[in-house]
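Given as structure tokens, the chain that follows is alone and in the form predicted on its own.
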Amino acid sequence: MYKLSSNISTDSAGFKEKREANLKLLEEYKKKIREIQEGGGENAIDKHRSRGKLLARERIDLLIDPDTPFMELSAMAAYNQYDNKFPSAGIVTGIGIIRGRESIIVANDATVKGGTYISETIKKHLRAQEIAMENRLPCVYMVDSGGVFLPDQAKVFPDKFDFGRIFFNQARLSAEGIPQLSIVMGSCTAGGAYVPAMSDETIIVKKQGTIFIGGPPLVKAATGEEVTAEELGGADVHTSASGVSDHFAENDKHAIQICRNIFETLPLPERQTLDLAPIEEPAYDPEELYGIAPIEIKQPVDSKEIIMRLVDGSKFHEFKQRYAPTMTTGFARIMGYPVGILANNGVLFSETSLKGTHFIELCTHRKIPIIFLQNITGFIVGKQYEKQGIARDGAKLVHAVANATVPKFSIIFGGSFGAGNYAMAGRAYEPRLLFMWPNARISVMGGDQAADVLVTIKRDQFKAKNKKAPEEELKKLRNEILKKYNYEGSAYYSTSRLWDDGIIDQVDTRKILAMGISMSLNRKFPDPKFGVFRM
């Protein structure tokens, strides 16, 4: 590998302007995160603490090994929805290290509407379980929830990927030998009672945790029996009489310690081995990414400038350097781990697609994880390119991405538009993790293109009727489309709906990718398997 050389002047006005704009976006993001981490607000937090409970993120901090990071996922789920009354969708999920093992942690935030589940809560919970299945990660459920948010029951109860899928996944995970552990630290009602009931081992906190299919109000309505929550399904009942729970804890801290003790008994997975090397810091300061990340998506960005600030020693072994330059492909290392990188340098042509397909085949056969760095407007369009078979060649790339048997990780550092999103391992193509930078944009096409298309269609409609197109009406339509795409294309809109796993600080990209690769090694990489490539 050779060290890349930067062509960017960090003293230039353009660099400084971008840096200032990106830092402003980042500060805005961090401010929103701080607000979200306040949960249900001061009154709800005081009430929660008065019961002797720790907050969800405090519980996680005690559960994971000291001085190790917690990779929180989709922290801004449900942002700018539901009048912002469900910060983080009322649940904290992420990847942490417990007794030296990467694990999935799902913790209900009872300060947010009693920890009840809306659509985004379920989607977030299921995404955490999906990551657990893909990477064979033990799951710890820190349960403190009233179950389904009843006013939205029709949106969260009956469908395939609604509330019941949580318990289906637990059964499948356990059958795969992936440990399922629950700590009942508060309410666990109705369907939610199946989270601990379907876990391999369950801990329940004294005079705090409760498990029941029907709570006291429902019992009274159904049978006329009057009973307290503790009598119906408290820790004493479930550890001494029903056997629904296996461990009795005095308080939150005691329960967390019991969980950590259980981890000492779990069998270790057979890990995938990679050719590791000593870690080198990039030769170029990662903080320079603030001055490189595109603010205006139309501005071209040399993807090698991104790569050299992410990879070890800024060293990169480029593949097909002189061929199809609108995509950069090559091998590098990130914190000692070998990786293959595909990074956009412009629109996708037939040649670009073939280059990417060839490179994915190499990575898959060599069992090297793949990093996709997205800044893509899409595939080239036009009569000439259709005649040359852009649809056929683009399909090869999409086919290779879909069937790659090594872990894929996607970072959207600029735009992600149209079929380019698919070809570069967008959400539908199951990357192990997908993150966006604060400046990133995502939509079916750029706002200008969408506005031009719709205005052209409208103009043609008037022309077909032999009428003159009203220019003011067309101008109004164009502005409305631009406004809509500007709003719906933002990273905040995406992350609120869990189209990604979160927004990240550009400087943290290298660390997050390394954590993701380490996590992926808990499952052996399957042998390559591709279908029919249309030639």
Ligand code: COA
Given for the second form:
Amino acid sequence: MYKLSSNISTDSAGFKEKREANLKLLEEYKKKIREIQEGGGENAIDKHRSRGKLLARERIDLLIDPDTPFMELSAMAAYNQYDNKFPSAGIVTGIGIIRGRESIIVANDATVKGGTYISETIKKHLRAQEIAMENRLPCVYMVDSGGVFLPDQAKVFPDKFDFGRIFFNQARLSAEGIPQLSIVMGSCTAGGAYVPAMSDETIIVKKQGTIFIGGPPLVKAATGEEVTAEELGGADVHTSASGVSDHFAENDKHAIQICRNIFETLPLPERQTLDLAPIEEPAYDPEELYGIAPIEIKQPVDSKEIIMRLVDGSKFHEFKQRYAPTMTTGFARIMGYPVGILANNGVLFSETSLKGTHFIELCTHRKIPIIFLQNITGFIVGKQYEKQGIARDGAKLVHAVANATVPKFSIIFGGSFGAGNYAMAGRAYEPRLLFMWPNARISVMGGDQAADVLVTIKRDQFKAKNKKAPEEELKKLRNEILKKYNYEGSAYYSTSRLWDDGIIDQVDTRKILAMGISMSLNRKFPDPKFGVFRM
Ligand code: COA
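Now show the form predicted in complex with coenzyme A (COA), given that the preceding structure was the form predicted on its own.
Now the full complex is given, and it begins with the chain already shown.
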């Protein structure tokens, strides 16, 4: 491998301008994160604490090993939706280390509408379980939830990936030998009762945790029986009579300690081995990424400038350096882990697709995780390229990405548009993790292009009727589309709807990728298996 060298002057006006703009975006992002971490607000927090309960993030802090990081996922789910009444969609999910084991943690935030589930809450819960399945990570559910958010029942109850899928996943995960543990720290009503009931082992907190299929009001309405929540489904009943729970805890802290003790009894996973090297910091300061991350999607960025600020020693073994330069491919190390990197430098041509496909084959055969650095406007268009078979070659790359048997990780550092998103391991292509930088943008095409397409269609319609196109109306249409794409293309819009696993600070990218790779080693990488490549 050789050390990459930068062509960027950190003293240039362009660098300084971008740096300022990116730091401003980052500050806005951090401010939003601080706001959503306040959960359901002061009154709800006071009420929660007055019951002797810890907050969701405090519970997680106690559960994970001291001085280890917690990788929170989709912290800004539901942001700018539901009048912002569901910060983090009322649930905290992420990857933490418990007794040395990377684990999935799912904690309801009962200060947000009683920890009830809207559509994004379910998406977050299911996404956490998906990560657990792909990487064989034990799951801990810290349950404190009123179940389905009843006004939204039609959006959250009946469909395949709605509320019921949570319990289906628990059964499937358990059958795969992936431990399912619940700590009941509050309400588990109706469907919610199945989270602990479906778990391999369950802990319940005295006078706080309750589990029942129907709560006291429902029991009264249905049978006339008057019963308190504690009598109906409290810790005492479930640990001494019903057997729905296995361990009786005095309080939150005690319950968390019991859960950590259970971890001592879990079998060790069969880990994938990788050829590790001593960790080296990048030769170029990752903070310089602020002066490089594109603010205007049209600004070209040499992706090697990004790579050299992410990888160990800024060292890179480039593959096909002289061929198809709109995509950089090559091997490097991140915190000692070997990685293959595909990074965009412009649009995807036929030869770019072939280069990417070849490189993915190398990574899968060598069992090296792949990192996709996305800044892509899409595949090249035009008569010449169609004739050459851009669709055929592009399909090869999409095939290779879809079938790559090694873990994939995607970072959107600029734009992510059209089929370029698919070819570079967008959400639908199951990267193990997908993060966006605050400056990133995502949509089916850029706003300008979408506006041009739609205005052209309208103009053609008038032409076909031999009528003059109403220019003012078309201008208005164009502006509306631009405005819509501008709003819907932002990283916030994406992260609110879980099209990604979160927005990250550019400087944390290296650390997050290393954590992701480490997590992925809990499942052995299968041997390569590809389908039919259209030749
Ligand atoms: N659907 C919609 N909103 C719900 C809800 C539900 N299932 N459960 C609670 N909420 C809302 C409340 O209306 C309240 O909203 P507000 O802050 O706008 O007033 C907020 O969540 C907090 O509820 P509250 O009852 O004041 O808090 P609590 O901490 O004392 O009790 C629960 C929380 C969850 C134990 C209790 O609200 C409850 O039993 N809810 C019904 C649970 C149920 O039957 N679920 C069936 C779903 S399948």
